[in-house]
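This document opens with one chain alone, in structure tokens, the form predicted alone.
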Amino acid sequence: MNRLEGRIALITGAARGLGARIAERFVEEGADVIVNDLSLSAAEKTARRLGGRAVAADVSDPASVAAMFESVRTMTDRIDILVNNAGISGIEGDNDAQERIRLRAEAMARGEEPPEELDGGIAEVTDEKWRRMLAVHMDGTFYCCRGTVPLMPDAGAIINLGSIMGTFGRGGGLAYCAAKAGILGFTRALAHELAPRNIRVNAIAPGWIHTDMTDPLAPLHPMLEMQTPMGRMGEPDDIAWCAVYLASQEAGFVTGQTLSPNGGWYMSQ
């Protein structure tokens, strides 16, 4: 308890999902949280529940992020912890894409090769989808770090959310894998840059976690659990407690690292 006592944390994409769970655990450990989301009303709802504050921004838009930091400056003169959690799967609101993924997952779960029309290779990645994925993940991480660093005192902590798909890679998810891999490289470079100020920069690369993003893959969950040495998929707390550790002084000598809570899935591939 109280590992983050008196610390002010900004968490992006924190109205729900992993971001909200990270915010909950931060508050339990004594942090004052600022909840960001694309929707101000959604951010406010979570912030009220946690006794925190709320700001809205589209992290892929530099003007929106700049306006968010203007709001943050009216709330506080510092940010001790930044968690870049905001992200997308690329199929939000696309019912056709979700159905193709479901059918493909069902075929794979049966040990069958998915029909060619369900393959979803590079030829189906449009310019718009590619740029949107990189904009939210890569640009958003950059913009929020750029806005935070002038407000961050020495001994601060930045945590960027990558993915096991950024370390392992997977066909059919090229844009997502590329964006997450980029975040890991960015993390290492920024860790070098900020080390003289004792600002630590680390990444978390979650494995298969029960979230809204993995719901369309439900037919594959039993297979993923069988592939995982620990015999289960992860839960949001498996990531949240990792974030608490990286934000705390328990990780005071840890920077430029990628922690990957994945239940051993990576070892089985």
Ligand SMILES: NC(=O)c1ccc[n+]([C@@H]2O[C@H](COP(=O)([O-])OP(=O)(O)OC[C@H]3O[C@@H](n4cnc5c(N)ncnc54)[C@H](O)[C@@H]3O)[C@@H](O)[C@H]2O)c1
Contents of the next structure:
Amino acid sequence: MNRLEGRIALITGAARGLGARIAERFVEEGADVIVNDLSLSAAEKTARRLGGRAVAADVSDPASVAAMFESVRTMTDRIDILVNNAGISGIEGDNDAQERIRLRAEAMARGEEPPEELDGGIAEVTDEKWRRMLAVHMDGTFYCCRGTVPLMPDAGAIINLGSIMGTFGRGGGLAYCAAKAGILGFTRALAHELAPRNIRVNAIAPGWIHTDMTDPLAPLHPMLEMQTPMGRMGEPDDIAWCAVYLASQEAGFVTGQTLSPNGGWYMSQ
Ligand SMILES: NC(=O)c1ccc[n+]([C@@H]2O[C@H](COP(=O)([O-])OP(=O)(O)OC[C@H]3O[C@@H](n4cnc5c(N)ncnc54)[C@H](O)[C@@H]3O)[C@@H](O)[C@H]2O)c1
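I have the form predicted alone already, so could you send the form predicted in complex with the named molecule?
The next block holds the full complex; its first chain is the one shown before.
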């Protein structure tokens, strides 16, 4: 308790999922949270529940992020902690992907080779899908760091959400893997730049965690559990506690690192 007492944290994509749980644990540890999401009403709902404040922005849009920081500046003159959590899987509302997930699960249950990659393979990845994925994850992380650093006092902390897909890589998620790997490289470079100010920049690369993002993969959950040495998928708290650690002074000598809570699914960074 009180590990983040008096600290002001901006968390992107925090209306639900991992971001919302990170915000909740931050509040329990004494932080004031500013909840960002695409929809102001969704962000406000979570912020109200946690006693925090809300700002809307599409993190992939530089004008939208600039407007968000205008609002943030009316709320506070500093941000001690930034969590770049906003993200997409790329299969939201994609019925073809749903069908591929179903076929893949059925084939694997029969012990057969899976029929095709979840994104349909590289020839099926459109410019639009590729750009959107990189824009939300990589551009969004960059824009929010650029907006925050001038407001961040020494001894601040930045946490960027990567993924095991950015370290391990996997067919069927080309754009997602590329975006998450890019975030890890960006994290290390920014950690170097900000170390003289004692601002720490780290990444969390979660394994498979139960959230709305992984719900559409439900037919594959049994296989993911089997592939995970700890025999289960993760829960949002498995990530939130890592974020609390990395944001706190307990991690005062930790920078440029990737912490990967994944139940042993991938054991090397
Ligand atoms: N759930 C997992 O298994 C898992 C694994 C590895 C990494 N991650 C990463 O963790 C982060 C959170 O994932 P989650 O599982 O909580 O997902 P989620 O879909 O439950 O929540 C993501 C949130 O981000 C918001 N968002 C999406 N695009 C946005 C944008 N352009 N601007 C602002 N907000 C935006 C959504 O509205 C949503 O509230 C993501 O970066 C994701 O890639 C998740």
